[in-house]
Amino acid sequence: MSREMVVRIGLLGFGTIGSSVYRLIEKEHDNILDGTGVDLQVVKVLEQDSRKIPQDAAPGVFTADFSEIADDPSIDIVVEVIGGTDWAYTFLDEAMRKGKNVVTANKQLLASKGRALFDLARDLRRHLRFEASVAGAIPIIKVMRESMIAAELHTVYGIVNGTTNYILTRMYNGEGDYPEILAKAQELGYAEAEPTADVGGGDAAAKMAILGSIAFHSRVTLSDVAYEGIQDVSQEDVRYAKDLGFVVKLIGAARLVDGRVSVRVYPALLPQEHPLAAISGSHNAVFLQGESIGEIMLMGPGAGGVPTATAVVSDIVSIANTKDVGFLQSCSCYRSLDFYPADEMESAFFIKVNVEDRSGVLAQIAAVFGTHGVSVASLIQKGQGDEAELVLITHPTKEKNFFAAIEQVRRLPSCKNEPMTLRVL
């Protein structure tokens, strides 16, 4: 590599992330050049919305025509931060076919259409880098693909959505219930105006599909990930969990069980001493367990324009300083493992239910649980006039047995509401 290697970049999108990438390269240009010998130059930016184009933009830099980037042989790397899956896929496919390496922050694209893009990158020997697709500035992709290559990973737990972690942290601190804290998160910019992808678990599911694919070297797509959100979690649930020594978090769980893969996302109770329980606010963290490494956790800012831009720029510099594509052009999915049935997975559970406050009801519920092989580890009972509120924690059991028991409890005449259930990590 010469002392100064000019790398010309075509940037797709100038929203929160795209503008942050552009400004970060401008701000850190000289430091990057001095530290790496790479002279980064954003020469074209694709942006359809003229309102987003800075008034002081240099003439000819911004365009609404992708062909000005794809057909320019002087552009080395295309960076995709427009989001969505259709146009993003089309643009990256064409960019690689026209000789360009690519960087993307698009987790939905990789989790749904990643196989075709990775196969194309392998066949054409192009770089396809995606560090920014999961956990913002945390270099979890690089760590798992390179540093953990021989770690024999079997478990990946992640807090990979900053919006839900912010909301649940505020609820744990007693600052309000879900609806009012969500509104505050939207006001502060931690949540989108349409927050379903975040609070419903879909965003975390796409990220966990990527992490599961890397961890177990077997393709996991978004459609393979069962996910739940936090919309039904109340401050009362969080308070009960706290009284029992737990913290509620939205957890992404990728596990290798008997040689088969399980990847899911759900709100769960974590023991207060678990490393992930301390991750607060909008921060993200990924907790790795492997035969060769024991336990490792990485944490940091996981959302926002600047943290994500940091990961994008890191990928650009890495491509520039890599002479050969090698194994890094793929997601290393050289296995084809089966998926472990969700209802065969084992978990402990938190249950909250209102029942008639009379003798024999608790014994009746315990008998139902016993019939299905579910045993109770702890119990809180509070009277409310003619009703009692029961909060129980079970011992680990197969999920199919637990949910069969809950369905039977729900139909009991003494049961006065829909039982609330959460897994316990």
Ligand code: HSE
Contents of the next structure:
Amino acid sequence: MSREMVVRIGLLGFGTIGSSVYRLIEKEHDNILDGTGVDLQVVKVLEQDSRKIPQDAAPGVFTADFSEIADDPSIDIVVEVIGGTDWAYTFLDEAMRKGKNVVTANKQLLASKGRALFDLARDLRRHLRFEASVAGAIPIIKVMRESMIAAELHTVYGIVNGTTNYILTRMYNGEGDYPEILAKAQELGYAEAEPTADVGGGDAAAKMAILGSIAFHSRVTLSDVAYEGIQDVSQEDVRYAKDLGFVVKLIGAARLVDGRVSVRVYPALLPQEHPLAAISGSHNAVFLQGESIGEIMLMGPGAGGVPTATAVVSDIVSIANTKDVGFLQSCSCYRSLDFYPADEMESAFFIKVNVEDRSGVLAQIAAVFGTHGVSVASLIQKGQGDEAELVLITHPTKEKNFFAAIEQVRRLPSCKNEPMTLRVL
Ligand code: HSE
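Switching from the form predicted alone: structure of the form predicted together with the ligand?
Below: every chain and molecule of the assembly, starting with the one above.
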């Protein structure tokens, strides 16, 4: 390289991701310098917890005072990896106002308060980069914003939560039911001690809000995403789905339907031959469909310190190599599209329900479905007598019609439990 450019970094947070960014920059420093001419230097690290400060840290690098970073005019880029939506927002806002470009891995922040930060970045002509906020090491933001610029994306399906994919994979392999696999995952460190954001679908919803915004160039915030988790999915559901040729996955689905946006997260049955069905364990994958591309899928590690750090470092080097902020500076939401009502969406469904095993019961259920225009594609009866369990798959139908039919089925005297329903992709 003919010219070297020193890039001074202020790192906010020294947890799993922050410490990995720090170490990865140390490790890759010379390669990045040789390859790009960018001389990366982490000059300040904000960390309140003194126990996290490494023994070998140079004096004066670690600080508990954000103003030492914000007010240091020699710092070019501030990297936020502290998480949360309060301090992280304040720090990024102030950093941009004080002349710094910023990188964040914080999906909850962008999905809830992204508009104000992106607007500020645009007004001040700062870079606000966020590759690490979705799917860890998978370069999905770069691919969607740059490589897909002419692709006219209309559908993004994602397996964007590793914890739930790990749990569902083990259930599919017959290794236990949801509570025991979750407990085991927590013991091994694959699931958080407080797992609600992951198993309840909120983590995936924030990521899908970001992907939906990029795909359709129209702002999607977390509150626009209807989401469900996997807490009610049993090993039996997964086994019945498997018997019928399906895999159960927590799916993020962002779609453009008749010019309107729909972004949702739910556990769903996928045909075993669908490319996403093969994504096992804690891996993530994003499956894109567009007018000009047909289908593209990216898969890889969606979490973990070092994989996520690779995405952070790529953003830093990209900022350093981009002279003007250009179209990559912040948000690509130049449209303002309406949302498609969830109950107007069409889906096929899996239903599992316990019924009395006597003549006429099936006819009653079929009649209810018929009244609501729900057509049954396949049906299996498991067991007999009081234990009779019906497992049905419907053809695609309007969701509001389907749920009206289910409401009526659950009120039939012959229906003996709460029907379990899952969408079929
Ligand atoms: N907890 C997330 C997951 C990773 O399980 O995929 C961070 O978003």
